[in-house]
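The chain below stands alone and is given in structure tokens; this is the form predicted alone.
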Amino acid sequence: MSENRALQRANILANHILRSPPLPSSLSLAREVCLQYSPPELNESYGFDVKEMRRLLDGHNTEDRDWLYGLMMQSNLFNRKERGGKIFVSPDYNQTMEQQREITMKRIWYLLEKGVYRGWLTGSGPEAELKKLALLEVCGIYDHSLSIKLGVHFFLWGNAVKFFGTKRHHEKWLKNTEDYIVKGCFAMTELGHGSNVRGIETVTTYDPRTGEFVINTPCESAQKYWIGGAAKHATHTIVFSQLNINGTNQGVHAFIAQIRDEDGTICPNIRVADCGHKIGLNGVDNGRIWFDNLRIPRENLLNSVADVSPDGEYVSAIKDPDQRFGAFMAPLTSGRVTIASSAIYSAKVGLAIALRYSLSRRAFSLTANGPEVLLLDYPSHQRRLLPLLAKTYAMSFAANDLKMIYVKRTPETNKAIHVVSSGLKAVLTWHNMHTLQECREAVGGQGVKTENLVGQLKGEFDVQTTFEGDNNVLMQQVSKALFAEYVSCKKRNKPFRGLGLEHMNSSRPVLPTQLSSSTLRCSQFQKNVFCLRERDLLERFTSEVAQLQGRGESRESSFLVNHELAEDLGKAFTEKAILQTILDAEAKLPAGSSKDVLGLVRSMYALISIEEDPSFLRYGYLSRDNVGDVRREVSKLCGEVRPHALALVTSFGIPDAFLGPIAFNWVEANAWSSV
């Protein structure tokens, strides 16, 4: 049947060709009449030192990043393919879920053999941690599934053992984890509880007769859910569970449990199910876990904060349950740190592709028979992409700053790291999703094609807005922390110290009523307007909560009623922190072209943030005329940043092979010869 149909179609096509009228002799088929790809480098110049800018942007371990890029490009495991005369490496998203999972593990083994993970858990100190973060970021640029599998194993399972555990756990588990003899996962999230970790329903009791803990999943909503690595590969897991000792609930604690043997067989008293196909990250085997009277040794309690003696006595130096819970949660900040950073590298990939395409793709003519215009020479296209580029630059510096305070953390800085990482994780992941959507649209139909990456990355990174804390919940946590700091300082009549609130010790900034171009681009004006917004929103928020509490409402209820103010405040705090980091980066540069261009980028970030936030108009920080001035200045800045667009994305330092084919010779990549 299929052969007859093919023959019939061939006959129809032959008759069509034979009956077609001859081409007019005046029509030339010379190659000149066809569109040809012209590399942006032929017409675009670098107005500053892109290597200097890249070092500033990456912040650390540039050579280590390039080493890992090279390892990936050398191996066929990373799906090397030729398009348009260039080699590209990217996952084959057309593979089945099972195939993606298996190739992800093969890539992990390859990188293990090359020594990529050396020192990731057994090393110590800021330098070792920064190298680990840099290499994880490169893995995420190649494939989010790869970085998530590594993140779960090293940063969740591994860090839990390292920071929740003590010497006995370190000696038994850390080296084996680093060498992948043990494959770990992290069972915190449940079907019924995600962000609310305190509410998890898994229950663990202690049996003093045998010296064992007994873990149970008491109901279906207590099943562990979305556990990366659980469905297929993990041999062990960290189990977060309520600990019940002699009828008293001591709160959430962490335990080590084996879920598979060396052959991959699921252990007795454990049930595992697959979470199934997802909108992205199908190289990660997310699973569900039930525990049925699972017995584990007493020594498997991670006991840096609390312990249970052989005879069943609960012991902890931290008596307050809230403080004890906070001590358990503090080490988990690394998850938000890595998510915030990887979101920015994802946005960089999208922007590098979309902007390079817009510097070679043309559409429409301004005059009859005139040349078609480059996409990026349209003011509307500049408006779509260049403010996002400026934001990505500013947020890149913020992510670097977050990493630095994380690797140099002390018990005194844990609170600040929690607050800053919560705000940045939310703002940066939202920014990434917005950026990828705009890049997808900016490249037209080519953005729908998987190999061009920008569309595919949306599904791959969408989960970042909700895992390791729902973004809206995180922003409310930021506001609650600011509220507590404000109330504490006012109550003790002490000056503000920390969380960037020192500006509130000075008088309220007064903004000029008329905003000229030079005023809008002035760093002091930008700092003043961001500080004014944060200060006013914090005072409004605390006042509203106090009024409700005065009428008998609880503090938590008062927070909930004022959720809109809380989210505005969280955004104001985070955007001000981001502005400060790009100002700090700018200050590191000597006078010259790089500093000048970064000054343009910083002003673009500040002004587009003002334009996009209704708070400036809603609460009267700026007038309607002022907002109009800001809008016009953003458009003006777009025109000034436009000549530097290629240099700015080149400064990302992402090798050509890690971008999509449309970033380069998109004509040749789609030629018949490539079919």
The other form holds:
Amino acid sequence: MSENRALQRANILANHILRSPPLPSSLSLAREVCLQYSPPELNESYGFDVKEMRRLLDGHNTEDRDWLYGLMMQSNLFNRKERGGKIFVSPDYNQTMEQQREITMKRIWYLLEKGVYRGWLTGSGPEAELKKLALLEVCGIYDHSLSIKLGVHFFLWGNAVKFFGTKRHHEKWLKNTEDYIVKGCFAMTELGHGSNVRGIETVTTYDPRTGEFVINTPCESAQKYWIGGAAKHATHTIVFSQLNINGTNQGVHAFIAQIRDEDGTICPNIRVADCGHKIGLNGVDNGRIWFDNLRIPRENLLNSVADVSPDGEYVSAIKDPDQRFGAFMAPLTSGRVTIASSAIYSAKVGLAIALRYSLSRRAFSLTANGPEVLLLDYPSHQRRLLPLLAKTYAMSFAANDLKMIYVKRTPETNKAIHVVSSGLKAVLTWHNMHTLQECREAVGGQGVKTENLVGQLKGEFDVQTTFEGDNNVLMQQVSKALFAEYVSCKKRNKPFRGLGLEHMNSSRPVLPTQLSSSTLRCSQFQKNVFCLRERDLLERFTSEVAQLQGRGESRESSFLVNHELAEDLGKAFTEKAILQTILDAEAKLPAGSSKDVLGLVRSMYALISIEEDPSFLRYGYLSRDNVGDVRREVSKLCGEVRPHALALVTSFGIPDAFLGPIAFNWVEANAWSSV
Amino acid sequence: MASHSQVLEEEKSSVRILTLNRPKQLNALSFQMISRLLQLFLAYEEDPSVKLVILKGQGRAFCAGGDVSAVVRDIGQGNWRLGAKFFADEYMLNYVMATYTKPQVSILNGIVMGGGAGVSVHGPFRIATENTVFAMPETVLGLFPDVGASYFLSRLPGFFGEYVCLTGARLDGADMLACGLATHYLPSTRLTALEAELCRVDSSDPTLVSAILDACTQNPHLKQQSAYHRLDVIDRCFSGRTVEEIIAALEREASDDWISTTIRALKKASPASLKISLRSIREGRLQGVGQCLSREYRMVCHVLKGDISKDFVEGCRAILIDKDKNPKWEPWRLEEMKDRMVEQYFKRVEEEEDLKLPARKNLPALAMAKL
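Mind giving me the form predicted together with its partner chain, seeing as the form predicted alone was just shown?
Up next: the whole complex, starting with the chain shown before.
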């Protein structure tokens, strides 16, 4: 045995010597035998126009995005560093929490000076909103802390003033917020209450003698918690509190309170503590706040929905407290919209890095002396990354669609936005976490270096599955809303309209028993499968709930018992909504290579979603043979998407400087000369 | 033979010294010169006996740019595609230089403008002297800084690139060294000695070439009126999102000679040129050198074809031919140059192929990083 091996080694060496051509004098021996980096660009070609695809994916404000990328690259505040002859900008995550917070604030000042936030609160209309969303997305591609700190100030504090407040608040605060003369935060979550806002314990009463509200933290569980900006920088906050007028609780209302003066000194009757070091987002100064009978002027109640008169009388146009609360919270949808789209950009960064690496890194040979195989030429590696790439594409279109309905919102679309944004926020942020983990593993040990981003991003983006509504709670809300829609249509004997449920008005689709490759790739078949699942789950869910209710259970507890169906339904609804958006995008393209590739990507999205959801087998929408065919088709599609992998990630439009060094010349980046 | 003599070739051991030799035209690059340079550079790359290339100019210029008078003549005769061929070859040369496997040393002892920057700045070593005058004056010609300028200008510190690109401001050798357009500086009297030393290097190792140059380089003082002293104002104003915002920001600054000269330069330039130049440098900052040249090629085809604005012909008439220095730009005002018109320049010209860049192999790490 060992003799054999020795012989084999000798043969290999002999082959090396015999096969090598005589070395030209200018080349050193070391260079000839060493592994060399070869940029994927030299070996792969673009089968479609990547610039056009990038425009399609970004959807809007491409020039504004490029301008902001440039602003960050040209400043020394963004931790520019050179690796392998290329410039990279990404935060130094090895800094202490304190340093990260300070540098994040400095970056905010710099972008303020450059006019990045101009019109973010004083502007209006879809165009201004889309520009703001685009710029915020770019900030999040650089660093999640940066976009969260901006998001808290503009989207939570600023939008609360704008949407919950009235003229007097707008005049006083909006311009000053846009110019960072005040720094806002948003105190909603408490130690004892997060997603259940209506249960918060902070209490506000009114003192008619002085015309002031008195805000109080009655117990430790009522302390405001996770308040971004509170620990260090914020001067003002929105306070969510129960409003108690003459012994009657009028429910949750929002107030403005100052917590620090201009010098940063904490105001009297306010106590602030730090939330401490976190698994990510350490550039955001999350803090805790206690109010000790803090007095604020009566005008500081954000009174768009309800007001208290100087003599202490409560007035509201909306009598029903449930409706009042709903009307109140509706504008906060923007948070879920921005989270959904930022999650997708994070997944894009991860995939661009992992796929570029897989196109330049080789491992193992198939034959004894053969060349090592490129990672992405392994079918298993394709199967790990390419379906995630396809999902990211589909979800990118879904996030864009969500933004469009959000910026064009009307009172009539509020419900749809609430349902769709809940589902997409949950599904897209979960997808990002799965993608980052897969990308981290796919780049091997390099993924654990923070400068290569993929590993670090897991910590930075993890919280997205929790804030602005826990993902599981949001998915239940989707199912509850679908339930309500179903019940109301059936009760009134009216056809379904909206939420993409129109397919319920026609007969149940019948799927072919044999699934050929062309059937599986047919968009009508894919739509039918997704519709069938949604319809069946909705019918099952409503009938299960109705049965329990028939046995005297409350609606709420009937929902709870059926949480598994609710989860399946929420997922079915959201995945179908996503499929529809990529189909729409594909349909808008003129015939050509972009459309063809997008068709492959869409089929991959549809089929991988089917493969991964046990519902299809569990409820018998597909047979065991069918799912076997689906699986084979996914693997075939992997091979067909493979040649487009580089073009597809290039189309993400993330500039090189915002990816990690392993996405490029990782040999040079690690060379001794760079030590 | 005659065309070859526009580029003189000298062989000294393993070094090739190329001299641009059209001193009366300030060594402006003719079609023949570009073809010859491309031919020589590609041949040297294959020739193992060549290890280093030196490029310099005859007379008081290194190179004053591409010879656009011939191009304008072609356009006048309804043959813009001949001009396009000129630019395609020039950009090809720029690309080969940017990704060259052997060191190129350019000796910028005189005027370096437009295309002159294109045949030097892409290489790894650029030597400035007290005689160097650098500018990218395209926006007053109704053109835009091309030859890969959207790649190299966008990588200068802060927003100095935007300043140089839009105003066409002149820089001296000290400015060039400070901002990184030049890598070394030495008095012209020492050039001969330097050349002799380079001829002895007998290696393509950039660190060895660098060592020779580092040993003799000087650190000249920036002149008091140097724009580089105004980097803070430049960063404040030229970081603006649009040309209009840049001008508005300059007008908000406390007025002095430098500010008013800068504003005047912007107001004199073609509005179409300013807008496409800004967009070009902003895109270029995020692109590799090949993508930059391909994009610039699309842009230049539109400029030559005159399908959106005919400012190039008008600019050349006013500055180079009639010399009345009074171009009638069309559109005349910045706000008349709409976004969708700017957009047009970045689309492929109908029935015109995109620039086909040559495949490159055995790239050194520095060249790879530019892709």
